[in-house]
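Take a look at this one chain, the form predicted alone, written out in structure tokens.
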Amino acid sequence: MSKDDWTVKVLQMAHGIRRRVLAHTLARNGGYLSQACSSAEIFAALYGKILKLKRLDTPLPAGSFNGTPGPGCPASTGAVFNGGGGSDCDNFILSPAQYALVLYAALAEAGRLDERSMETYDIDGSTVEMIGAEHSPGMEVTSGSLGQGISQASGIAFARRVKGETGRVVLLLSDGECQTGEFWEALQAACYHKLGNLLVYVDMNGCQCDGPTSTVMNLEPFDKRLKSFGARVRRIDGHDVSALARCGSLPGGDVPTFIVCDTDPCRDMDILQGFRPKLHYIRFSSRKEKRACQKFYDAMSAARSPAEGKV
């Protein structure tokens, strides 16, 4: 596939991710829609170009919850949707579990999750949970309280290096969780232990539950702070799929690599501007709001992806 071909494919995936998440938001009168707007290209680039995963012959259905995975328990983790691993394959760790629906949409777009499983989202007994856990599609671990994903990813990266495996650990973070003390402690440890097999993408959409990230606890200059701990850092437009992929193919080094992705929580959905400043979880406060979003969804479904110049 030529560069232009994969770029078109990834942009189509990003369009599909936003459309799927908007559909669920409409069906349930609310949802984590701004996260889909800001991270769609990141997820699409990961599953369409960057991640080295085992191929699946057919999309997998999401099963029912049958217990927490562990010794003596037959329950499998969401890693099976990422191909089940291998010494030369990548792990994908999603730290902000409220992005779970965006991950499910990405898996469906990538042909890894049976799209009919999306219908069981947030239904009691389903593994397709609103806040993903280790049994949810694509979730390899439960990242617990916000900010724990980097600690888990670093531990896995350290173990993989000890075992001599060549696969990377690829982590997706949200900007708000990088305010926590655990994040900076884990960053320090990852740099100290020279975890060059750790690749981190950070969705810098500027929004969190309590308001704009800049007013809750400003992280800037975030890239310079990361560098001061010893990390290799690139800062890019998080909607530029070529830049996302280029950073994902950087040769391995002896320190973690952080890709700081500046993103827009209303990307390709200007209709969300009217919900500011409450963008963390979109709720419809009136029939008029919902009708407007339904009309937008209908137009979005009828249109082709931005890659084809029809949106």
Given for the second form:
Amino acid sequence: MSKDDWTVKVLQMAHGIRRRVLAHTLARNGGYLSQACSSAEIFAALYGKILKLKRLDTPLPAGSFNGTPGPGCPASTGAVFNGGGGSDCDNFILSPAQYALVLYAALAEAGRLDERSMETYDIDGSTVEMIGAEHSPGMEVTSGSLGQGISQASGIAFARRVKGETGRVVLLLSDGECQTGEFWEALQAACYHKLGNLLVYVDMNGCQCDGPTSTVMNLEPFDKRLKSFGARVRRIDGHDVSALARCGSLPGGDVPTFIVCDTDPCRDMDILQGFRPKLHYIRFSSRKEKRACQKFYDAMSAARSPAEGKV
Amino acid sequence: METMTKVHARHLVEWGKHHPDAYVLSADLTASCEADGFRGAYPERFLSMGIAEQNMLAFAGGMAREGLVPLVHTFAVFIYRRALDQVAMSVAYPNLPVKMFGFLPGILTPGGATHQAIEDTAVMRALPNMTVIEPGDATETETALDVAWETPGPVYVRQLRGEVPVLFDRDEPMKLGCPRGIFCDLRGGGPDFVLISSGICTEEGMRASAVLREKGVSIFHYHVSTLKPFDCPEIIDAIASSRRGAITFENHSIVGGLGSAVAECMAEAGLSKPLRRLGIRDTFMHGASRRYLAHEYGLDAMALVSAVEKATGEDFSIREENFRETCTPAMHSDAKAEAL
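What's the form predicted together with the partner chain like, now that we've got the form predicted alone?
Below: every chain and molecule of the assembly, starting with the one above.
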């Protein structure tokens, strides 16, 4: 496959991720839609190009919820949707579990999660939960309490290095969670312990629950702050799939790598502009709003290229 | 009174030889938590995490997922207070084998309220998947590590350090879920009281009950080192057979610890016997010596005597000098890295 071929494929995946998340947001009359707009290219580039994962012969079904981990109840892990590992394979850790639907959509686009399971999203008893835990497709850890994903990923990275494994630990962070003290604790520890096998993409969509990130707590200059802690840092347009992929194949080093991705929470969905500044969770407050979104979805579906396959 | 010093420190080094998957994580309290010997012996298996406990606990969860066994060492308060969310979500929820050694339970530090873990058992006991153990002497301080290792999932240890009395035979190590019957002479029928103690209160309980027995009060005495899971039918049977009910005695708040565990079991068994809970009476404490705090907050042998006197309405005229000697480690000594 030539360079352009993979770019086309990844862009199609990104389009599909947005469309799928919009469909579920319409169906449930609410959802984490702006996260899909901001991170669609990141997820598509990860699953379509960057991550080294075991192939799956066929998309896997998401099982029903069968209990939380505990005595007599072994943990069922979403890692199987990522191929289940292997010493040369990457982990993919999603830190903000609020992005779960984006992850499910990416898995469906990547042929890792079957279509019928997508229909069980946010249905009682399903593992395809609104804010997933480690039994949910693609979720390798339980990270919904923001700030803990990077620490867990660092522990995994340390252990994998000890075991001599060559696979990386690839982590996706949201910008808001980088306000936590634990994030900075983890950053200093990952640099101090030279976790060069940790690759972090940060979706800088500038939105959080209370509104624009800059009005809640300032993070900037974020790239400079990361650098000053000792990390290797690149700052890119988070919708540029070539740049995303390039950063995913940097030569290994002895410090963690952070790809700070500037993104637009309304990307390819201008209809969301009207929701500003509250983009964290989209809910339709009127029938008119919902109709407009439905119309947008219909147009989006019609514009789907044949290569995207049927859904 | 036979005592031993730096029991955990020594055992950890010896034990570490045979457990290559065990890693010690520390948050700038390495010598204070008796992990300095391990650091010296196995530097590649020692991780300094800085004063950053939230990251340390979730990092430990990540390590455990990959087959390593992290032994987290710091003061107890910094595990269950500062990093509770991380303990809950990165360790307990996934049921990972992270073994947490929390030092300075209750009155064992002059460091004041910031350092005194008075509700750790209550908090950790409430977490699903968590096992909670508390050594009461040198034998248990040593073997708590083995119990923690052999118990699947996360384990929280209210660990002792420095100079510790030897109360139990070296050949009788701590066993998960097995209370020790220190004194339970079943030949004479039920006792007046059943004393259930944990941690350092067991020694005080032994001192007091020996003198009380001389005064004609019959007391069965059980030492509990597994605070969760807590399922002790033998103790419940003993309480059922008693004339005046149960007394619990712990170096912890009377809310949520041993006293509460016993109360829950008694209530579920339908026992209508009085229960008297001795411990820290729902209050924060301040910084002072162990002996002072024990007296001030009612955790010494005399506190137990007073409770029995109150329950029986008798005055036994027992004075401090009637008790056998006790282990009173010096606040400033070579047995600890610092007085804290």
